[in-house]
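Shown here is one chain on its own, the form predicted on its own, set out as structure tokens.
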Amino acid sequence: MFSTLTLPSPDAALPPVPDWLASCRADALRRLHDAAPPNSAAEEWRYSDVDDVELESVAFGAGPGPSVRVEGPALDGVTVGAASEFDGPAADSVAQALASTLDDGDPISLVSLVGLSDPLVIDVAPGRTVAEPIRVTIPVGDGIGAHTAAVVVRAGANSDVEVVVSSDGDDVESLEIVRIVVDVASAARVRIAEVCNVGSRVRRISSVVGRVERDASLSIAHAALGGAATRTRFDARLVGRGASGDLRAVYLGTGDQRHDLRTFQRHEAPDTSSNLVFKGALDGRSRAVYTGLIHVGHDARGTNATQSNRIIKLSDDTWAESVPNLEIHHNDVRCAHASAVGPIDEDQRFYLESRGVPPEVAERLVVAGFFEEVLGAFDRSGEGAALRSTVNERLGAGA
């Protein structure tokens, strides 16, 4: 899926950054060279096309950095800026947020930090409610090497914010590595809406990692509609009592597209809850892989977690794999998972066609209704209508 991904040597010269960020990056690079490369024998990569991924020596393209647009009035109590603008305790806090979400078992997690030049930081003060979404655009690189970008969202105690992250740019041959890190303090409420609608020649590796404290909530909505090949990892780490996480994703494959999704719902404290709803549709010769894990720790009494991934195959030439997993270390929990891969419901198709709806229109209507449970999560941020239009357009294009 991601051919010829290579990395610089541990002593390679990377673009200059502040000392604290350079230290984070150097540490990630050392850990990366000690980590096992992606291998289809490992559970993390078992269903992915990774045998041709090379992790020896790569050139990262500088590429354009993320840009941010804040709607509405001036935002008192919200700081938005490049990580290099932070120093002292603020810089230490950003560094801790970046380092605490790295996973030595996932080389891509480390790759996302190695090539960074300057992450974008959104810092919301305690008690602050942000009325309008904060919109971040990550432009596609110039096709030279790998382009990395990161967004760090830190929400203070009892704050409320929504951040919309979208990837945009020309249809060039490019490898994009994007990392979104979310730190949710006690009783805060954070919503992340990520829209990936890049060109058909773009390969994209991304991750959304959230750490959620006591009585706080994190909601993630993800739409994967474009790209030649995408791999996205989602982590909801519920570390405080009463924390909650909601993960929703819609992914649509047409032509020869590849979608690879990996999720972790990590319950580390008592009385935490999480809900995951992923829905995909595949047409043409596209492929999709979903693997997910609900992990309940030894101290996570009272966990309530659900996980559902469903895929509609619109063509006999598509291929899909859906693998939900549970790992439970406490007996006082409620956990459930569901998975389904199959063709469109013939009863629904017949109902529409019997009332004069053409077959191709009936198919689009069924898929649109199937996706609505997830697309509705984008309405609050104002992205829902555009996504529905894109889905209809892509389905109309077919193979």
The other form holds:
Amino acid sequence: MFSTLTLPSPDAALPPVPDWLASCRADALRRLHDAAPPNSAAEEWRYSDVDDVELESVAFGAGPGPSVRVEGPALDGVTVGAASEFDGPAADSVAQALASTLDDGDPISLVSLVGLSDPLVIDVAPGRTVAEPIRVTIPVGDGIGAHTAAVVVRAGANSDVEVVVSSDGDDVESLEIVRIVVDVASAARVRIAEVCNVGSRVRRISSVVGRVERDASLSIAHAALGGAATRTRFDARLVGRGASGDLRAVYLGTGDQRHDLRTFQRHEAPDTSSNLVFKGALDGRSRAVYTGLIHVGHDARGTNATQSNRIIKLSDDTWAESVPNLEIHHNDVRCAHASAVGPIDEDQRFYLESRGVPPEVAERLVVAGFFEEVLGAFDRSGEGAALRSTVNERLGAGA
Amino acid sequence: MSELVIEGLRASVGDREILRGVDLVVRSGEVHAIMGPNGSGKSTLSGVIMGRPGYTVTGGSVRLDGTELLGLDVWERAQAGVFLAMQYPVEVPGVALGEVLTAAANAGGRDSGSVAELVASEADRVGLDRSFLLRSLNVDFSGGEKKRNETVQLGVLRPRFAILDEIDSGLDVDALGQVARRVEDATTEWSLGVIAVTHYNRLLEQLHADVVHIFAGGKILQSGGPELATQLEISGYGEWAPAEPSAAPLEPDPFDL
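After the form predicted on its own, can we look at the form predicted together with the partner chain?
Below is the entire complex, every chain and molecule, led by the chain shown above.
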């Protein structure tokens, strides 16, 4: 992939940002030069079909200010702003959130930081419960090269917040690199609902990385509907005792779409729990691959982790692979994973048809119902209804 | 007055012939009981009429007022006026009953505006708590709730003919009474014709059959009045079915026959 990637030299002059952010980026750039570029010959990328992606002109630090928009009025106890506006201890903590979630094995995380002019930071004060969801829109770029965007959510101890992130915009040839970093302090509760309904020519590489401290919880719901190709990575790092993570995703492929989903449930502290439910439906000639790892560290006794990925193939021309993995370093744990790829359930189809429902409608109902377990997670923020109708439209339009 | 005419119906699963020439005529408002031992092919008959995948029809016909059903898709048979209340209703996660019946009404060009109201009143008639109507179809329903739910659908869809495949199984005595009464009312309300497939006389004490057929070895061996069911209760199926258990297929059967 990125075999044609032209990086700025390590000492290139990037647009001015505060020193702490510049130093974050310079560090990422150095590491990027040392990292192996993504390539479909490597296991990490072998299903990604990314060799033809060209990343010659990442908009490296183009312009000041975040490219990301936040809607709604100012909220008491919530600070929203460009990372460059932060200084002192707050800046240190944003820098740490950005840097601590970089992964040399995931060059995209490095690219996204190098290319980033300014992340958007949402900072929720300790103890604050934010009643309404905070809505963030990540616009699709103008079709020239690649664009990076980042959102950092920092939830103070015992706070409660939901952030809805939508990627939307014109259907142009572009590559979007999006990174969402979530820092959940002890006993805080954070929900991230991410809706990706970009046009059919947009490629999107994104990651959602969460770090969850003691007795805190992080829920991530993701809907991958649009795009020519998406690669989405989810990391839930449960670093404090009693932390929990809930990961849900629906992905719908039509035409020649490709979805590549990679998940990491990392249990690094005792009594942590994680639950993952991913559901995909593929029509036309679309393709999907899911790779998931449950990692239980040496100190993570009492871990309870489940992982389930199910894919319905609506057409014989689709291709899907589901690869669950476990890596367990402690005996006192409960882990379960389930994975299934297959056509629509014949009994369910027959049952609905026997009531007088035509096959194509029966199929749409069964798939919508199959997604419901995940789509329900979008109801709280009010995104559910629109998502259901998008799913229905896409299924109705067929391949 | 409608007529469902089954003539010389033969069907197989794989290379095993299950139906070996079934002849049956059911008219509007009539209740026909098909009684037979386990493994006699009763459920296959139900499935073949409705078009369930997995069976190969090798001969005969099933006509509804002259329209051959065997060439139609499953949903077209339903729209033509046939309903199958299944022995094991299928769980459909995330899909509510109202959505299915609305889709069926729309496909049939009927007014779907009254579906919700109809569903609620039918649920009340068979004692199915309305909260079940909002839940995923049959998911975590008890056996009795599933059969009540099938009966609700029968009441809303108002087919010309209903095949009740062991609707009495899983029903307690109260539920059996409610379900049987609803079906019997339908035979007068809109002259529903009924094929009630059952193993036991218990159903027929509540749902009064006009004709009872003894079904064994893939065909109807004897037909008579309700007294035939009473006689069966006493004598069992020994007279019609092979008594030797070795007559059962050696391999596990993928279908419940």
